[in-house]
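Next up is one chain by itself, shown in structure tokens, the form predicted on its own.
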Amino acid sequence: MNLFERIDHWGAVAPQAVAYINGDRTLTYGELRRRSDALAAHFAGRFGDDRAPIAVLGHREQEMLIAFLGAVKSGRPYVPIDTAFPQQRIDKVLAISRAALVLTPQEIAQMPAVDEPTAVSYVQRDDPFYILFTSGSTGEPKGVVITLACLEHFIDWMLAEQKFVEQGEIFLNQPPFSFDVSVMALYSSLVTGGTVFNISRDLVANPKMLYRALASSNATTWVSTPSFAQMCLVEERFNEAMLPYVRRFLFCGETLAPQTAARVLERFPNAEVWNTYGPTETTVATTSVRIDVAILEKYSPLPIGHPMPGTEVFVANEKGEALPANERGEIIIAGPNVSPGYLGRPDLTAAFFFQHRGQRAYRTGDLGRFRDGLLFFEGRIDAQIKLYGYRIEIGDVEANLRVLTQVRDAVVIPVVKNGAAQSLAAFVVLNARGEQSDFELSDTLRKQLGERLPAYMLPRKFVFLDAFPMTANGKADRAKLAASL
């Protein structure tokens, strides 16, 4: 069966099955199927041959999962948008996608359903199944299209290696639909007959309201960022007794700290703990390792695992020249799960994207080596960094920085704590200097970017310079500004 006949397989033998809770509200497998199919024709029969995408906007509502299938299963791949991001942001992902439509919960919960589906023209394997927005380093957010393969070859590796019980898997999901490690937990989910626990931004704000929705969620399946998990570890009751069925703890989407893994082992010494890796063009995750007591005695920093079957991952030089093990270089990643490239821009996928050896081949540029047969991650060759789990160019903030109309010139530095970035700084270059203190400054200066960029983009620390130090190049000295931190 395709992915699409097993999520379908359970609306029809197991219609009450609940395949979503958002808090207090649920969505069964027999109102996704008979919604999605309703929604598939409404889109069939509205935009015919056009196969322009549909955008999802909203925080994480089972009506964008009704919006997700019905969009895939009348052909047309999906844009999920987090309310969260700033109406500029948005309006540069509509922009850029070219979205036929754009939808809200709202509007999908007044579309009725159907009792019998309608025959609609489905993605096929090589077609474009979502499209997920990543920052650009010119300051314009890239289109990553993701097609049924590639997700179909990730869920397969998924369920072989997890093997999780069908009908008999909660996952908890922390990470919004516009951010791919939801994917994981997702359809996982779907393809298995679980059910899909949503974790909010509510409840993430509100330490109370988690705890306690955490404990009423029967999880077996956890799927977030380390940086969640480290924010849960501070609260001393956040253990087995929790969380009785928690039977795996899945991160992906940035680094996890030993000291994060081992906290997690102590709560839950019946769980096991999974660090993964990969690019948003690599389909969520293409490596994997289970990490034990063994692993945490052995190495650290952590391993970021073995390549999933029918994908290889290499080491290459600057030559793109695999190298041995032990040796430095960047991550190639080539196989199914890789991506046909960035929507919209040849010039970025021929940068990004090639052929090896009959399979896409994506140049992650980040750093690694292999040891003992494991993938180890040593950062990134650009200014790209991992944040809060997300992925940030560092010249993205950079480019919305100097738009503002105060800002002559703008640098911005990680600030990086135990090998891994903490929170951003801001290095800034006034037009003028008026009235305003710093600390009114850059309470103006976050707002207006907030106005431009995501919340998890924004500077925690502005600092006020007349020039910035010089390199003998004559650009800004990057290491001497990170120093002065």
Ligand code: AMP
Second form
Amino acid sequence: MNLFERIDHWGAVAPQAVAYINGDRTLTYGELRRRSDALAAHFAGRFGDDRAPIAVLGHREQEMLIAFLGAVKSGRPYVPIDTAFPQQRIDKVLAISRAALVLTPQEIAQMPAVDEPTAVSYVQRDDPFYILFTSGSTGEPKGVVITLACLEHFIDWMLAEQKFVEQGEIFLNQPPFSFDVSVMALYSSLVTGGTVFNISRDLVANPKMLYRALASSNATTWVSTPSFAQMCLVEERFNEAMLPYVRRFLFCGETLAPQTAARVLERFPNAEVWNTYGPTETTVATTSVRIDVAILEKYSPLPIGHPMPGTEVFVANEKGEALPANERGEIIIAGPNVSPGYLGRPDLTAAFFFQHRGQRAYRTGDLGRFRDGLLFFEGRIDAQIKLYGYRIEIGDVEANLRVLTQVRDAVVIPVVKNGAAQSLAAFVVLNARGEQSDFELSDTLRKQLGERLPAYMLPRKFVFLDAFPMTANGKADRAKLAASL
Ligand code: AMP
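How about the form predicted together with the ligand, since we already have the form predicted on its own?
Everything in the complex follows now, all chains and molecules, and the chain you saw is the first one.
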């Protein structure tokens, strides 16, 4: 059965089963099937042979799921966009994706229901299924195209490795749909007849409500960035008594610190902890390892694991030649889970993707090495960072700062504590210094930048300089700037 048949199967055999819980709103498998079929018929009728993507702009509403499936059931990929993004960023994403339509949950809710949908043509294996936008180093977001075949390869691996119980799992999902870690919970759940329990940003912002929601979730599978778990661990009550059914924690998206894994294992002695790794370009995650006490005792930093079956992961030198175990190089991923490339960017696609032994391959820009048959992550080749799980190109923040009228030049430096970025600091050379104090200026620039970039990309600290210190070859001396923080 393909992915659609697997999801629709639950709509046929268990129409009343709950597919999705978001606050006090729920969506059943029956509704999901009926309404996504109706929407697919609507798209097919409205757009005919035009297979332009459908953009879905919201924040975890159940209608988003209906629109995702409605789009792919009509042969069109979807582009999930979170409402936390500022309008200018949304406009860029829409322009790059050339979306046929932007749908909000309110509009989806009002779409006419069709009882007998006409035959529609589903996305085929090599067609784009979703397009996710990530930070791009020049200030333009990059649209990563993921095909149905990529997604099926990933989900089949998740199912084989995690052995989810059919109709027996409640997946707790924290990342927004615009971040691909959410795909792990969403489709693992939908193909196994499970329930996705959402943790919205309102809950994250209100600890009391958050812990109440967690306690009421009956979650069996936790999917989040390590940062979110770290935040929850601050509360002593975050333990087995609060989540008595949780059997596994699946972490993805950023470094899992040994202390975080150890504390989760202490608080949840009956649950497994998994570290999974992979960029959006290779569909959510590509390697995984269960972190048990033996691994914790042996390794710090923790390994990111073994490659998924059917996919080759190797470490290469600058010439692209595979390196033996224990040698450090760039992590390369080749297999059916690798994206065909960036939407509308053949230049970027050619720079990062290539063919390897008949499979698509991607240069991750991550440094790593194999030890004892396990892969270890050792930082980045370039200026990409992770801040609370979010992927940020430093060049993206700098490019967007430089276009502000008051700014002549800008350098952004991550503020690192205990090996992880905690915030961003911007060093700015102004065109002209007016009457404003540093505090007022920082506030003005942050607000202006906030119209262009999501909140998580905004520098916390601004430092105003007459000129940057220079390296011997005339570049801004980032090391010196970082040392001055
Ligand atoms: P994204 O495309 O947002 O999922 O970000 C992918 C990048 O996040 C990878 O290329 C790594 O740099 C980093 N990353 C993802 N998972 C892990 C992990 N388990 N450990 C360390 N870094 C990770």
